[in-house]
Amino acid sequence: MASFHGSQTTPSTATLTHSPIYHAIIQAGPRLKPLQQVHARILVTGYGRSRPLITKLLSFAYAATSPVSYTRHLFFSIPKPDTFLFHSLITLTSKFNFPRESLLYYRRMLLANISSSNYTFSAAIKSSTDLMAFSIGETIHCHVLICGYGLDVYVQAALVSFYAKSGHVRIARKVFDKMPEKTVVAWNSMISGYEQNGFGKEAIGLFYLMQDLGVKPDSSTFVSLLSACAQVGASGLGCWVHEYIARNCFDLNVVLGTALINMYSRCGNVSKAREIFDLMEEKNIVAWTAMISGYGMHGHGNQALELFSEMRVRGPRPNSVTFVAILSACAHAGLVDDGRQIFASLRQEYGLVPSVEHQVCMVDMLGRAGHLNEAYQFIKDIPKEPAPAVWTAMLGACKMHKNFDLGVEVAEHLLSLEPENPGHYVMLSNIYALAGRMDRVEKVRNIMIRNRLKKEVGYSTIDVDQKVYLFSMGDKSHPETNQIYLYLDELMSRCREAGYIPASESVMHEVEEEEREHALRYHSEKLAIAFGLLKTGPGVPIRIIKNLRMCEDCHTAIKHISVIADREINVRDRLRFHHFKDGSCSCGDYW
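In the form predicted alone, the structure of this chain alone:
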């Protein structure tokens, strides 16, 4: 052993007790007891500068999530770290979620003029991803190209994940397309990147390409794909994925099971989501919360409360996100008393501090139920300045219950907090219009024009034969536009005969009445519904996903369409699901 490590001088007890490593070991306490004993033995026997031994010790230290101070002392005890030590440390720290340490060692490796390998580049890029350190990741990418690893499959996969998770999906796709060999990990990173950045349709398109090229998907592929299906309402593909999972005997683990719950809930089939939930052998807090949230978005407040009560008895301890889900369910179902009690238990029983999301839920719940004074007092009682989202919930309640004086006050306060948010100007304009203050309407609109603020564009998607179609207001890009518009005109005429009256206040008030009605007729959800009725057979439910909140006119019109067409029509807007059947909506006009 001595010949392998070279001659060593055994340190004296005095030298040992005065070394920084000795004190680091002592301060580490009982968590490092086994390593502490081993390290002390190494020092006492004179091998404290042996690179192989210290490298192995560092491996165990990071695996045991040891204190950073201790591991740094270990590293600095080696006078001239070699290539193997640097490579080992960078990969170890990245693997065991010490990204800052990983980048520290990477920097020191560069300063020591030691070359990287594909594994160290991959580890350093992953650490940049974990820290969301975009500029550092870009710099490492430059090092990759300089050192000739630009086409390495492992490095490229890490770069795809880095750019995708940093929100730069176009760069991620460029890197992905240049890969000479694409592993399933690279495909998963790109599909996940699209889904996480809101490009669900692109994620689905990439999966179809993956299938065409014969790349076999795994569980991670399906988790991301199911999330993309939930995002765009691709229920057909989501069901196919479920069948594939069952047919190929995939383990319905908690991650995959939760993805299925989320997909079915957000695609309108909450009963199927519950079926998956009941089949899962292991249920963590994410699964319970997903199911409660699913009930909430469908307006099934009582079922959400029952499941929440069951969770408190035999499930995991509810966390902050769970409380957001159950409070939202109470808000959408008008369960004010239950909501008040649950909000009180948040702090009293579970010791959680109410977040902005909880505050928004409470204001939304009280406001929807017409308790505007209580909602306003709730906001005033918030210790710090309430977040804009809280005031936005209050503003929506004022508009709903036509309390124009309070609505104007809230809207003007919102504008002082977020002067660049066009949504606040639109809401204020609508409130002024409903109150008959047309002079103020024009003033608000002129401010928007002067500041170049534009209202968010609304769109709706519909899944027909496992293909997602997108429509926006007045959209004429579809190849069958003429047929869709003619059919929609016929539908709306029949709705008129059945008693439908356009809610013209839902659109801009400076145009003539006839123009308002024309604008209302071609809202995105109406176009999507007309297309769905044309392309599906009798009795097939129509499912629409809308990115904004549905307007009052569309809500009224779709109730009439459900009777005239004799179809069940499900619409998921930004806030919740609306199930239209036989002239009524599941929300009971409470949304």
The other form holds:
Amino acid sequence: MASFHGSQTTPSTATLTHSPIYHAIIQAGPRLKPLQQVHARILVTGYGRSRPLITKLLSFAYAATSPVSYTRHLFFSIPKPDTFLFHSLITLTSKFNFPRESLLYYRRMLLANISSSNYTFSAAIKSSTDLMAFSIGETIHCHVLICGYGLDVYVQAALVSFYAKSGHVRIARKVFDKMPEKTVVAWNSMISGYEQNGFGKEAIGLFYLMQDLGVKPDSSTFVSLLSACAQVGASGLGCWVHEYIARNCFDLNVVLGTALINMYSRCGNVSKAREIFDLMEEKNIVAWTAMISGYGMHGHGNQALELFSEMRVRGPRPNSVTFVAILSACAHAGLVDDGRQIFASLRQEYGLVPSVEHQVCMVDMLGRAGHLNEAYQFIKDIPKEPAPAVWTAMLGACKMHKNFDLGVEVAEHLLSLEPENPGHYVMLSNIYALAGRMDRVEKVRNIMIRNRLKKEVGYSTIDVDQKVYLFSMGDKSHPETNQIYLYLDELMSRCREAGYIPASESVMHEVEEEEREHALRYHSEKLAIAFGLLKTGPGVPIRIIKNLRMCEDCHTAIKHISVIADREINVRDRLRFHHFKDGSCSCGDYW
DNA sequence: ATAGGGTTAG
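Next block, the form predicted in complex with the DNA, ref. the form predicted alone:
Zooming out: every chain and molecule, the one shown earlier first.
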């Protein structure tokens, strides 16, 4: 081992593998401390600039737990870093959440004219994803194509995830379709991409395709799939997934468990969600928050409070999201005193800064409960200009409690902040309608038509026999449209016999003339319910999901339908669940 | 001689 005696020369790889230092590195393995000890010995013996030794150290540091600063140090101890050294640094900084730094090294590598490999590309793309830097990611995609790595599975998987996460699902799908061999990871990226962008149905469709092609799903697949089920209310598939993972002995880890809690509570089954929660061995703050929010969604404010206080005693520390969950639970259950206290503790006990969402919860909570002045004062006490969402909550409260003057004032202020938001015009027009100012209603509506402002289209979905059906208002696309409409008409006339009076106010939800005609009778949730009643046997609960909030007219009508058809009906609207049974709703008409 | 891609909550 003569070559080990001069610090100027670098040992060759052949002699290196027999050297004691090399063996020391191997023995140290991926544990950072022993690695650093060996490194110290390397420095002391004068081989600090030996590329093979440093490279070997790096390759082990890669597997260690928090090696970023150490890797930086190693990297800068070598004079002319090569592709591998750059790769290690770029990948590590990317993996341990220093995306900006990672891209900086990527640029430095390009400037030094060192060619990048497929390894480097996937890391750089991941960094762009984490930074939400769309144009950087696109540029790197170009580099990939120029360098001929366009068909590398790892690079492609990173690209799929990049495009999906930056909201370009269709491009993601294009890259995905081009993959000659699709790994589970690629399938997972695409399924999660659909789900995250609100295309739950497509996520589920892709999962079925994956099944047909015989690709074996793993636990990540199920996490995304369960979120998709939660999103579209596919309780049938959700339960199937639960059975499948139990049968195939999947480990019920925190992530999977939380996905199940979320799926069950958003599909209407809170008690099942709680069962999972109790079964989970490890519960982090996300799991607790999911359970609290599940209770909140169902209007079970007291259970949410109970769980929250249990968590304060023996659970993890609540974060900002937890507070949104518990505050909105209080808002939906009318637990104003508890809500006030919790809001105070957010700052005083936990040192958190109230976010816009917390403010919205508070205004919503106070406003619903009729404390309009307190809600207004709360807004005035917000240091900077309150966010539009806060004013929107205030406006909702004004409408709910028919406070015409304040409502108009708030609506006009909102319109000055967001003149393009159709929701505000609809709200203002509704308030005018409540006050009988039909001239103003017409005026607002004309502004909307002139500016081509259309309200988000409402739709409802229902899961029958593990298939999700979608209905929009006045929908006639279903093959059994005739039967559905006939049956719905019959239902509605029986509702009227039972004392139901269609509310005229709700008609204002629709703007266009032709829409208004059918608006009341054919709101999407009514269509979906009629379909559900036709398609399922007596005693089977009907479960509907609606993208917007339910209007008061539908709420009243469905209460009647639950009696006439003698059926339990659950509707999840944008905010919460309504369980209709025997002519009343679980929300107690408070929503 | 060396190494990598996907994951949950309102």
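In this text, the rigid core denotes the largest set of C-alpha atoms whose superposition between the two forms falls within 1.5 Å. Numbering follows the first chain given and starts at 1. Owing to the predicted nature of the structure, the values given are computational and were not obtained by experimental measurement.
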*Superpose on the rigid core, then tell me if the C-alpha of His478 is displaced by 2 angstroms or more between the two forms.*
no
